[in-house]
Structures are given as structure tokens and as C-alpha cells.
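Quick heads-up: it's one chain on its own, the form predicted on its own, in C-alpha cells.
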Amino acid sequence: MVNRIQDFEIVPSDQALGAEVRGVDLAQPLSGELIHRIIRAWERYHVVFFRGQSITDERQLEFTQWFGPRHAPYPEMPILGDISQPDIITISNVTEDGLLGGGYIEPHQDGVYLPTPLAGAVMRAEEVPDSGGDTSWSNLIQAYSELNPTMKRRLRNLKVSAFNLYAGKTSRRDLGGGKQWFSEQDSTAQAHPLVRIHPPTGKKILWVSCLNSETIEGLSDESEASNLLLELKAHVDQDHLYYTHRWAQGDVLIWDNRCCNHKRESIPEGERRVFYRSVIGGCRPY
């Protein structure tokens, strides 16, 4: 028998977040109790992963929806993916439909510029390079907790907006691919709380995306706002806040986009990487 409660195990990393789930075959039926435990682990550790899995696209989408609804695309606001905004996209440096290439990607949250940013994402590893391509996630709940009381008071009621990587003058063509949808029009900036709440736990999150958080709103002095944002970007990018994942073929990993930045190491020339990603629709931050 597979997927028995007695075989289920959560193995936390020795880093700021992250845990491995053992004793589960995602291709096989799971009881409601097991699904519940996996969701609770995700809410606690923010990044959870399963080794040695073999699942279809359909099963990946079913698994993804255990954690929340599918993302409903905004018609004029592109995110990562082609113009159809499919439920599963290919993240690859070698396939025709592959996106994101093989370069280094700075710390960021997915879709932080949307009115309702993504709640999370699932990544399935089909081909993994012999070296490079590791992904690291930082704990933005811990980042907030480590601020001194004076800084916490300073951040009350401030908002932050981010630019759209796939729209208008802020487009990052290097972060697309042959089939990435880039809009010629600028996206309307969406301001969200700089300190937001993590819905499952009620904990406070320092919500800063190093790659594309652009403006802090609520301060009259633009220079002060700019310097503060730079200071906060450095704060959330400290080494001790990260969990780094060395991928293996068959890994399935889900992360909580609401409370994590993630970044990717570059992939050496000649190495192949083929992953499949699905996302979870989010709510308006509060």
C-alpha cells in the first residue's frame, strides 16, 4: 500500500524555511487527512518538496488546486507565459516553448505587480542540469521579525508598488523566451501594503521584491523613500534568510509566494533544464 498516514513524514531543513515531505506518491490517491497535513506543512515551512515523483500535467494541476484556486488572468496584464496564459508553462533553457532561459534571476515574488498577486506556485523537475540552476527562497516573515521596533513603526501604513516585467517600458526581455507575451502598454501600478499579513498564520511579512519593487508610497520625501527601499531590499536578501534547493529529476516543489522571495542561479552553457510550473491565484494583500 502507498500513501499511508504512518509512512508520512515532514523533514524540516536546517535553514530559515523549507521541508521535505516523505512517504507520499503524488501520482496515487491521497486521503483527505494526508492532503490536510501537506497543506499545513506548506503554511508552516513555506517551501515543501517531494522527491522521486512522476506525475502528469493533469495531476500537477489537481495537486496545485489543493492549495488554492487557479489564477484568473487579467486580459491586458501579462505574467510569465505566452498570450494564452496557460495553466502550466515550461521553464526551460532548451525547449522551443521554454521560458526564463539560463541566466541568473534576481530575488523576486511572482506577479507582485498584479492587483491580486499569486499565492504560490508548483514546480516539477523533468530534466535537471549536472550543475547550476539551484533555486533559493527567502523567509520574508522572518525578515520582518528581525527589524528593530523603530523600523517597524516607520513602516506602518506605507505601501509599495512594483513594475511589470512583461509590460511597456519596464519589460525585461531577458526574462522571457521565444513565446513570452510582452505587452507594449505599461501596466497600471498596483500599490500594496509594505507590511502585509500572511493569511494562514496572521504573521506579518516584509513584502519587498528585490527585482522589481519600485516605489514606496506614504513618504513625502522621495529621496527618503528611495533610500528606505534600498535598505529593505538589502535586508530581505541576507544569506541567513534563505533555503537553497538543489534540484533532482522527479522533484515536485511548492512555495508560498506571499511570504517568500526566490532567486535562481545561472545554468552553465550546454546544460539542459526542463521544468513545468503551475500557479495558485491569490487575493488582494492586506
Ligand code: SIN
Given for the second form:
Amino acid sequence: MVNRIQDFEIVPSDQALGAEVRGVDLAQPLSGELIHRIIRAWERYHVVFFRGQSITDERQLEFTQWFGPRHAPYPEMPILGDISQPDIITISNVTEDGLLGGGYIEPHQDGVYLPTPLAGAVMRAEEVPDSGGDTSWSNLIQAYSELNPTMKRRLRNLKVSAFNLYAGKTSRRDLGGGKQWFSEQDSTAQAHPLVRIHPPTGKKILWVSCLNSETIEGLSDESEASNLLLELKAHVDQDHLYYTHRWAQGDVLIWDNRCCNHKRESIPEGERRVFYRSVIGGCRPY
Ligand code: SIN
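Return the form predicted together with succinic acid of this protein as a structure block, the form predicted on its own having already been given.
The next block holds the full complex; its first chain is the one shown before.
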């Protein structure tokens, strides 16, 4: 199939974010205009997917880099994957190098504890279970916009820090599997603005990761800070903020990690799930 502009279509989901791109074969060359439209769709819908694709690892990396540069690893600050931080990692409950196992994963952003958290990630579905293993993303721009004006004022100038799931005493070995790199040393928590800007659109994001945001900085009263964080975690985890993706073999999906939390359902015993993931480096949140 030759990719033609007249076949290109973006079909938004009827949920808070997400869109399917149709009329594109990612294995074939794409014009600059088509690539530009796909990038704009990612910036607007935050989760964009293509069904029925058949691409190689090399093509997945080319596709990933349309959206930004490769993530440059930090020494002593592991993220998901082995210590060599390969460009593509396997997320699987069945292969020997498969990461993340088969359990439920709470809503989070990837690498929020880094000085420069990831801008996004791509997943390609190779084997998909008959049931379970759906992934859902929540819209943190909408979450911010739904706060009342008093709360918006209260959050101004506050910062939030998150712990590293793969380092020191905060490590969560149950989220490992495969060849996950765990650092024995604690990572220094990086505080970032609690309300950050979405670089492509200038919109405000309520930047809370349910799994590992740990401390709000800028309030003198510790119990006020921890109650506020609990309230915000509940706010970003409301059902109406989510898009849920039922995977099919051949899906290629990209998400914007700057403005979405993602969570995953567990995978039933005996079901196989094999995905390949690549990531995009991000800037320092502002
Ligand atoms: C992740 O949390 O990055 C994994 C999501 C998934 O397996 O669907």
C-alpha cells in the first residue's frame, strides 16, 4: 500500500482522549505532510493508534523518533528496562526478557522522578491475550481544567516529587521481571511543578502520578501537603478522564507521557501478552 493523503483519516475515540489513525501502512514510506499530521494528532489526542500494522524493530525506532529524540539514560537512575537501556524493550508476562509481569499496574507516568521525564512511548502488540491486559490513559490536561478556581490558585508555585520504582529503598521488585535493572542506591527525588505546561499546546497539566508521586513541596504543613496529594490522586483517577485500549495483534500505539497517566489491567493466568516498547526523551518540566 502506498500512503496517500486522501486515504488518511483520524477517528477520535468517544472518551476523554485517544484517536485511531486510519489509511496508513507504517511499513511503507510516508510523506512529510503525513508525518506532520500524525504528530499533530498525537499532540491533540495524546494517545494515537494504528491497527493491523506489521513493522520491524528498526521501523518502530524510526517512527518513535518522529516525535522526539531517544531518551538519554542517567547513571544511577534506572527506568524500565535493563542496565544497557536498549532502544526497544519487551513488555511481556511470558518471555524470558519480558518486563512488568502480568499484574495490575497502578496509574503513573514513566520516569517522573527523572530530571527530564519521558515525553512519550510507543508500544507494538505482537501477542495479545483473549481477555485482560487492557491499558488505559487518563487526560491530565482535562483533570487540571476541571479543578475549581480556588484549587487552581492553591496549586500555583507548588512542586511535586516522585520516588523511583527501580532504586534503593523505594524500589518495587514486583514491578520488575525479565532483566530489569535495579539500583541499590537511592535516587535523588526530582521536584517538578505540580502544574506543568504541555510544550506543544501551552495547556496546563495536573502532574500527579498515582503510583509514585510522594511529596508536595511548598506547603509548610506536612499533613496539609499529604492530604492535598491524596485528594489530587483521587481527582486524576476518575473514570471519565480515561481512554481504555483493547489491544489487537498488530497495533502500534503512541502516548504522550507529559499529560497522561496510564494503568494496566492484570493478565489472566495462561494468557500470553508480548509487546515491544520504545521511548522518547523529554525536557525539564516547566
Ligand atoms: C507500562 O506501564 O508501561 C506498561 C503498560 C502495559 O503493559 O500496557
